[in-house]
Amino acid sequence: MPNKILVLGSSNVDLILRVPRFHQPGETIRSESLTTIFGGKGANQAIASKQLGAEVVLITRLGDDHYGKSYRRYLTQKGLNPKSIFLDKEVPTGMAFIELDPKGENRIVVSQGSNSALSIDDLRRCSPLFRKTKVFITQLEIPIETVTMGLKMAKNSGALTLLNPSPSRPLSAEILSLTDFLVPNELEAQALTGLRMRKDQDLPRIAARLLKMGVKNVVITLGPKGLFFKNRNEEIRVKAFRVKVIDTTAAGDAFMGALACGLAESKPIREVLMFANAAGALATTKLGAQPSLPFRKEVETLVKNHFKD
């Protein structure tokens, strides 16, 4: 089976706004800069992956307006099948506009537009793409059946699985069992969960929790914090490596990338979750989502130099 990666999932056009603070409800403020950048968490993963050497297909739906026609060039361009890039004639490209205040942190509103079209008998159209795939990777930034139905077609051609839960909402028992790798970050995993971390000690306890309700293995991504891993048989701590943060809008989509391109190359679990995690960290060192996702010997340079340090 060849190292194809499959990506289900959302295209936005991200308009991002640099504030000097997040300012309060009915408050207004004047904005720094404005800068518009492909963005959506399918695109920025599917791109993530193709960036660090795999084979990436990404089954998307932009819409047939100026915004979708050149984002459909731009990922046609970027080595993409354009094949499974829908155009949608009645609902216009999905946009994210976001919030960026100087320590690099950010707020983003998402209007989702053609992602919100994106169906089931997309999929099936896609289907032949589904039988070369060795690993597959989807988000929620898509309606929830198309979700479920991607996650049962993967697992039917034999794919590992990985659900990236943002924006954070509740799951049904049917998705948790269908996912080999769940990856939400901290909020997401306690509102998942229902169980509040309070100290990092209560994470194996969030973890075990997820175990429980049918995922296979858990990454919890910290930020700053680094990672913690978990499946039945072991746990793993990875510390974060230390850059200069500029924006962290892409940092999940790149960590989600390196992990579904270290996994579809059968590296060991904690090799994988080192080179996820140099990925997400290197995104958080430039401005916007696609110009921030690194080339692999990027991140293996950094993964290099963490060792020599």
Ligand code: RIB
Contents of the next structure:
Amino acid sequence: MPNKILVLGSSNVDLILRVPRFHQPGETIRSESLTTIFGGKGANQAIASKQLGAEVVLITRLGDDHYGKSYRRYLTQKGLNPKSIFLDKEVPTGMAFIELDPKGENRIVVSQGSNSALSIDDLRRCSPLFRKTKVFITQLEIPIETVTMGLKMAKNSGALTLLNPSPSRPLSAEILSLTDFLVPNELEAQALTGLRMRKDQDLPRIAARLLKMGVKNVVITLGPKGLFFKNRNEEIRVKAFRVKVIDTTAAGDAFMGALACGLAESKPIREVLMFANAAGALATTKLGAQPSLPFRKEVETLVKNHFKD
Ligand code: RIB
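Provide the structure of the form predicted together with alpha-D-ribofuranose, given the form predicted alone shown above.
Whole complex next, starting from this chain.
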């Protein structure tokens, strides 16, 4: 039986606009194309773990509208239990407006919609699901009190907790102390600590500050520069895999899903980081959030070929 991962988080419908460049305030430009794809950090991370072979449960809330109903059907077809995928009668499905430039960089604006209604009551309804959880993942596209309660319930059931602090916002000492693995990107790490990262040598200092703030392990993802890991005992630097970047959307989500998967399988931390790094890299080679999430074989092949070179 594969290991159980519980993901608490958002589901959005992503509207992706390919733009020739990011434009200035007050300027109007034409988009080269518009693509509609299922996304949202919570659902992306759940599907990422699932495609890597884990048994996954997703707790999320969609609108009771056309988008929400078809997204729920899709998630069910992907093997996620619909019982913890709630439909909201009051608020429409969350949407993300994503601008994508020719280098594959993105800018995202999220309209929270039904994600803002994912509540502590929803968590209480799902409490039996926490019992068998080995690894718990959450992010910040849902109400902060729901995040806090999710972390508490996960800790109480003995699970390892992973927090992806995105989109960035200040975090309470309580949340930080409930977090076993904090996984920010460079910008989020700087925002949380108030420390600037001018050069690579600043990473240990920033990670040390996050440890001091209460988390047990820090993984700072650095896009094309790889990642930096630190806990009380060790520091690990992993370089990025070289791939042809099409779209960086959901690279962080693929990374989170793979990190959770590796940790749930109790692999050594270096191996887990390599696996997650490869999953993140592969997600940048295709357009969109969920269609870009890799399968286990692809991730293992990328890691194997890397060690062959
Ligand atoms: O991390 C990528 C995701 O961020 C997108 O799918 C979008 O929905 C936003 O939540």
